[in-house]
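The chain below stands alone, shown as structure tokens; this is the form predicted alone.
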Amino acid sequence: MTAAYWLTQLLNALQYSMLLFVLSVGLTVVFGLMNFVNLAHGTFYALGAFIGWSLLRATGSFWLALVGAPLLVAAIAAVLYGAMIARMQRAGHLAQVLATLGLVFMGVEVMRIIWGDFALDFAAPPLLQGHVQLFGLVYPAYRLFVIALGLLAMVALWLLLERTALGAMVRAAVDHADMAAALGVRVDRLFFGMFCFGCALAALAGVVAAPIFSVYPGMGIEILIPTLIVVVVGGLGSLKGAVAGSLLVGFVDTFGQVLLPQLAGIVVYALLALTLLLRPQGLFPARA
């Protein structure tokens, strides 16, 4: 195990944190936000991917797959809010988990009727199919461009939520909504703005991920529950948590394949009921 080893390790675990960011990221905010458990996110992560992949065998252009496909998914999240979600809100966590459910599985079937069962490639762009030499170690192109945009999505959506006037409503909504409508804000655009922006990231992070774990209908339940344990290990309604939650389960799950391979697929459970216990609102919870 030589330096070059533990830095492949290293970038590696940031990689997958950073994907974990951009689809977790979405999820809290609505979570946070709306009081809304929305088991579907993964759905629309697995969409964003298999329409990404249409659009490059029908464009041949994987940036325009990149930007055209969370815009689709945005779509559709805006028909299914005001179809379901918005009449949903308030029906209680344990009616929006049995629907939202309900939804995943619909979403996988459909997704096998239109493209079938099989997985599908989806070839990353020629400028980074290559690899880069970066201290004496070969990484491949692509994974370095994964790093580079879940740190550009933080550095944008920090300027957003922090910076903005949008960020400022949606932050006071986050802490206590119905105060905010009395100050004017309108809580109820908000929501349908935000769980739209949430559906899109998570569809980015689906065509983001296509390259490296290829596309398949199962793709999104096999996401949810890590997505799920960056939210509770973070907090709920919180940039910063987000951050924080999905560095810590990318690199303890990276680390703990290599470290304890025997343990591997308890490392990642094992924090999540360690937060539970130590700090059950999370680490950076947006709210009491």
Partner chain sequence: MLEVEELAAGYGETRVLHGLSLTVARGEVVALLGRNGVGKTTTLRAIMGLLPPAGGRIRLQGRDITGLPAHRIARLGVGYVPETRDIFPSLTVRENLELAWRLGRREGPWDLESIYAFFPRLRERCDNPGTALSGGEQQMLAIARALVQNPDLLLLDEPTEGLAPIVVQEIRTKLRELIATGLTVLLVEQNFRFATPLASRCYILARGRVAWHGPAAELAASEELQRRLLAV
Contents of the next structure:
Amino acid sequence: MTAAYWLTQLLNALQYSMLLFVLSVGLTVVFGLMNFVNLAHGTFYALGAFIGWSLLRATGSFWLALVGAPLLVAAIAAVLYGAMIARMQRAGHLAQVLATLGLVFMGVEVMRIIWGDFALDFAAPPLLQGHVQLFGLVYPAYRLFVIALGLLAMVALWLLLERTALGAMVRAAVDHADMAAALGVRVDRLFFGMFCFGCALAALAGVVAAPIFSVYPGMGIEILIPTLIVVVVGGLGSLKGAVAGSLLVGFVDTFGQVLLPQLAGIVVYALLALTLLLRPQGLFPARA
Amino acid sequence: MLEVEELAAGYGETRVLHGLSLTVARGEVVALLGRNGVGKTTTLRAIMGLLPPAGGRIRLQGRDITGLPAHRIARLGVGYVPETRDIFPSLTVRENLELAWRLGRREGPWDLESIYAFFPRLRERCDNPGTALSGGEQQMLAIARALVQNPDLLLLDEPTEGLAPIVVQEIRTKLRELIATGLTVLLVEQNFRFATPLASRCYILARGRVAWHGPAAELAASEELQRRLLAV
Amino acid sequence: MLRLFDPLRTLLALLLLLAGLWWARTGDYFGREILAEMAVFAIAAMGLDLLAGFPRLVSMGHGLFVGIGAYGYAVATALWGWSWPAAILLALALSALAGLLVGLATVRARDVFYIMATLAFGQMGYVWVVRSAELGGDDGLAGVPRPELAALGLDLGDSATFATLLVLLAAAVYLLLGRLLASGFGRTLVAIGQNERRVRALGIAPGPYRVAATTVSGTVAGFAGVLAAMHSMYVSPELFHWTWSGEVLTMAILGGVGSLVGPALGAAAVVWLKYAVSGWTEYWGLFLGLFLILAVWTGGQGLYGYLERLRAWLLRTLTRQEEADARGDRTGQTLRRSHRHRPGVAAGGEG
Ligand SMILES: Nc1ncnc2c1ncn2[C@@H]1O[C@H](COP(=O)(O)OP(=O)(O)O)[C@@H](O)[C@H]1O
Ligand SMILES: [Mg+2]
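What would the structure be for the form predicted together with its partner chain, rather than the form predicted alone?
Starting with the chain above, the whole complex follows.
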């Protein structure tokens, strides 16, 4: 257990955290706006990976896949929202949430039909395929890229939410949706926009994760649970919560596997249980 | 300005309002009074479009606004100061006001500068988060946030609730000045002693309907009315 | 609150019971296997209804209790060689304990938050079992025995006998839960589902009721798990997986939560459909998802809700007819039987 070993674990944890952050931020803001959680969020993640795989195969360009897949998935999300979720307004949020569970069941099958049952390989771009020397440590360049991308997303989202008029509107609507509406904010439209944006981010995470984990239909079902834990632990509706939650879950999970291998995978749930008991609102809820 | 006809509203299966009618004329200050829990807040929320009415009609300047979403009603010129103030805690005082101002975009006497001039305390606190304010300051900010949109009609829900007497006095003074500019207000109050000097007419709610309405002076003079309908 | 005796509900339950018993007697081996599976799912779905249909706590983690029941029985019998009554008791105790703990951990969560929390806890069981070598990991545990009832002249190895027993047990669970929900306890649960604030205002703390309901619901689900283990004589971690919980939830919603018999009907219908479509497509999830979406889209009252509407319509038409016959004049004033509104799983709630 050398310093290099621990540094590697640290970077792994950071990389997993960044993936979780990109996944959870859309989910948490949408939750904050309307008390709605998209259980099919993981499905959009998987869909992003598959569409990215097809784009990569068709064009040979990883970068095109990285940009194109989120855009296509956002379009699909917009159609599903308009055709289904928006029309269920009257049935209530719980009905909408359960409908997204239906999308989970259907999504897996659709992906099996289109792309088959087997895991597909997804090559990292040539530029990022090697390893990097870092403080006497050899680390895959692609994973460093994931970390950098996550940090970039954090900064960009922070600027968007804290420094723009749109961001102020989102924060206001998360704080008090009714009051924001009474000032003239179209909360439903914000919600729709954030929903599609969140799905695009999930798809981005899917493409980014693909070279690390490969691509298979069940990948979305697996990632959903850690993502939801991030949302609950971090607190609903806040960027700060998404950052804190994803770092906590990423580090606790990674180091849990290293330090307590006999409890591997369980430690994050203990974290969740503790949070629910001690701070049921999560660490940084938007509505304190 | 505002005509409410036979308004019915409630939450889920429980009805709170069973046919309430009231009118507010341009430039008039009307008080809506009644015991705790009779449905005053519910009335304002229904007018604002935050609660879908189960029956009746609401007209604003002759235009039917029944069932319109809140953001449309806001843009038609209704300002809302809720009972809970609902200052956005993740926005600073300045952001609270700027957001409202940007969304308002209506012609009128108020802009950010004149609002700060009218509520100088808000200028001092403008970089504080919304929640770092005292109760009185929050109330001022809630009123300022509605005003900066230059509404034609202001819905004001219990502006003095939970405030110290000296702060109540301050709010009273500000409201007097505002009313003198000709602002139209529907003022909800549980404390009729605060409301009657400001209002020209009063409605008293009981059991989901208007139980009495008339000139404010009449209510101020009649202890019998006060005892029977307001339990004082 | 559930009415202790509702003619429609009772009629439907009796019909299901009779159809099950008849099928167990006349069906072929494959049919009886399906019937046993229906009974298992019906019990799990009825247990879930106790939470989703009354206090409107939509649990997505019932696989945890089912799995604990199944593994509890399997481990005690197959690995430790316990007798079956002791194994059943252990399994029920463990699932009750799990229900208690989950109930305590989620006591303040509502609506969507509750869904997320239960989802995560259910998945915790999955991860635990998959990674546990002693429990067989991914492969599960085989060699789970069915109870030895030769003393009573019963051979549970016989599929007809076993299916009959499971159908009868499902009926027993239905009766027990019906009694419980028709009591003051059931009334309080419904009140919590409608307006938790008001319940508090009346001086009743909802917490203990919610925890109690989760414990009972978990125990019932654990019992379903025990029966599932006996049925397939094998347990696998799939029982814990959150999509499995989602399937049970879909059955309950499709049948109509808040009626107890609805989820049983939904379980029977979904299991039947699963086998019906398996002949020509391997993409069963497409149908399951579609059913769930349709069920919540149409108001979340499920099949039983449609039956209730049908009854209301019949009653209206009949009373109108009677009146017309009796008076022959004014048909406008019909005697509307006041029909209690039973919101579906998704409707209502506080904002
Ligand atoms: N969100 C809500 N859900 C359910 N009932 C509510 C809600 N808000 C208010 N009520 C009920 O509606 C009635 C009227 O409330 P409200 O309009 O706030 O009264 P007031 O403002 O006159 O004190 C009260 O009995 C209250 O309990
Ligand atoms: Mg009020």
